[in-house]
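Encoded as structure tokens, the following chain is the form predicted alone, with no partner shown.
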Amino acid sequence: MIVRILGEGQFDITDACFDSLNVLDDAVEKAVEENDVEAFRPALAALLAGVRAEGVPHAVDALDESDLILPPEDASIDEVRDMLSDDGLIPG
């Protein structure tokens, strides 16, 4: 699966990574639902760091469509709220 972090690039993520990424995604979702700005910033940073750590950078010259799009690290809580689905940012 190809995951894009807006403003940064794409990463190839294997299905095996999704359990750990969903734990991080749940923390982002909880912070957004509770409008907890203090918990939101580190939760989003941890999720994006998880994608960077678990993923492999996708070829820059490839024109492949992203399967998931994540907000940039400096996104506001309201911007992330608009991006959330029933499954959070990462389905599963």
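This one's a predicted model, so the numbers in the text were calculated from it and none came from an experiment. Positions refer to the first chain, counted from 1. Between two forms, the rigid core is the largest collection of C-alphas that superpose within 1.5 Å. First, how it differs from the form predicted together with the partner chain.
- Relative to the superposed core, residue 15 shifts its CA atom by less than 2 Å between these two forms.
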Second form
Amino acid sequence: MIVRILGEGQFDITDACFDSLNVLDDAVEKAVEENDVEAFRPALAALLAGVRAEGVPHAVDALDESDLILPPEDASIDEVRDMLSDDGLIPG
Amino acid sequence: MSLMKRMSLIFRSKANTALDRAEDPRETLDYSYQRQVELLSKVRRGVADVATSRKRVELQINQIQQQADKLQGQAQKAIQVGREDLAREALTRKSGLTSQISDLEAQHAQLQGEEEKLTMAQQRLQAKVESFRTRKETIKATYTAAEAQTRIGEAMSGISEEMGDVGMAVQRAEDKTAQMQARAGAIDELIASGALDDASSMNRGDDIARELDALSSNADVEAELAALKGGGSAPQAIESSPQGGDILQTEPTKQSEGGQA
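Show the form predicted together with the partner chain, please, the one above being the form predicted alone.
Whole complex next, starting from this chain.
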């Protein structure tokens, strides 16, 4: 499975690590939904650190689509919400 | 649905809208390649812009550091002549500059981080654009319009995602740099106006230096006065005078001195 961290590139992740990453991902999602700024930053950092630790950098010259995409480390909670909102990144 | 999943869906739908536009899918390849090359040069400009900002901050740090060093020297001098009040004033001004320096150093680190990130993004995009160009030529040479659709879709979606990512990275770097440039501009103005040169001294000029100069010329005058008064503390000028009137009888004195020695 390919995971992209925006601003950093793509990582190959085995299915085995996916479950543990999912737990971290849920924490980020919950923080965004509850607008919990305090919880958001460490949760995002932990998720990205997990991907970097478990993942292997995907070949740079490959033209493969990622299965999952994550916000950049320095993204604010508002930016992440904007990225997820309908009028954020989707044109039209 | 998870955050990761939602974000990837958003990127994918963006890639597909780009693909839907063209009539002959093979045309999309050239169109996309053109945009990739444009984005690459935009990223290169972005890297150069961030580097320029970084260098500007470096220059400012050096200028302010020089002022801080000067104030430190003044404080030392002031202590030597026993003016603790002046030394305190110099150190107070220096601490203002020191906090400005640490603020600028934080900015510098941030700009350096942005520069590194953008440089990496440029390298990643460059590698993908190269692959895309090869893939594009193969597809155009091998497949008819009808057959090409799927292959094109595959090539396009991967590169579109990268372009979305890099485009966003450039935008973020630009936003951050713009904020810092406004602040750097304000500091440049301060430096140009001489306010920092006078050690942020609220338009009083470099009064510490002036006062120290006055003090040291005062000290010189006192020393000369003491010498004139002929006090024991006045040294060299009167070195040859222990023998009193001998000063007037130059030659014999010298001879006798020679004899003594």
